[in-house]
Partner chain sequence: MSSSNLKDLQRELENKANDLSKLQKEIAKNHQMRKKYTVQLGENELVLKELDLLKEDANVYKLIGPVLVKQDLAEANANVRKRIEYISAELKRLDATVQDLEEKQNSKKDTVCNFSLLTFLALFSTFTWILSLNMIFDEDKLHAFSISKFQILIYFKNVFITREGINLLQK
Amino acid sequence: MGSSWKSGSMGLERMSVEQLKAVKEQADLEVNLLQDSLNNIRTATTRLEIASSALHDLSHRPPGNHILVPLTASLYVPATLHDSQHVLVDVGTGYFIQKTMPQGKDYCHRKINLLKSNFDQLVDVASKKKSVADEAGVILQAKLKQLASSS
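Now supply the structure block for this chain alone, in the form predicted alone.
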């Protein structure tokens, strides 16, 4: 996301109309990519929060309890719970690790905290990029208006 232009309005005001258009387009593109990343982080955080809640509920169920296991969002199969003290945790790219219930809960909480920290950092970066794009747009409009009035 590095750019070759100087930060601040003085650097932007010295640029030509074409350069300003390029800076605005680049900043807008980066803002859109950051927004996509923020949405992905929000989705992952929600999934982990749901998993954490499910682990909490599961830890209170005794072995032998009848449960419904989701295969898809709308398809469930009946099952019997044999062990509520061990879970398989998806650690990415199709790998699962067996953990105890407290370890599984801890894993979810750590991942949630990491994602929230990343989210906050990306929000800061996105807002700075958005202000650069807005500032470039304002200066570009002023320059275009100036060119139109001089011709």
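Which structure goes with the form predicted in complex with the partner chain, now that we have seen the form predicted alone?
So it's only the chain below, everything else dropped.
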């Protein structure tokens, strides 16, 4: 990566102001996109963590426990807990799978780990892109200054 990166910055120095501007704009756009993706991953991870803790909570309730189920945000109806050992997990595209408590927790943890590894990869890519964008910005500024002083 190091050698190609160097040749990349050399290429930047040889570019015209117009090209540099285009490169900078493109890089900025990509950085923003990556930042958005990172945020999305972060929210997804927190949601899974909440789900996991809810599962943990539920597994400690004995069956027959009285609970209030929210029908709307402000309307709750009383109910009794019938089965605290099985849960339905939404795995996406409309499919739900019945799992036992430990399986459900395992699912959450697997997803969280997957997201974390994706997150780390993305952070790498994002920081590389950001340095390219910064580099382009610095060279662009220098070129503009040069142009201003020579004219």
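Residue numbers count along the first chain shown, from 1. Here the rigid core means the biggest group of C-alpha atoms that line up within 1.5 Å when the two forms are laid on top of each other. Bear in mind the structure is a predicted one, so any value in this text is a computation, not a measurement.
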Residue 63 C-alpha shift between these two forms of 2 Å or more, rigid core reference: no
Could you tell me the distance the CA of residue 78 travels between these two forms after a rigid core superposition, in angstrom? 3.6
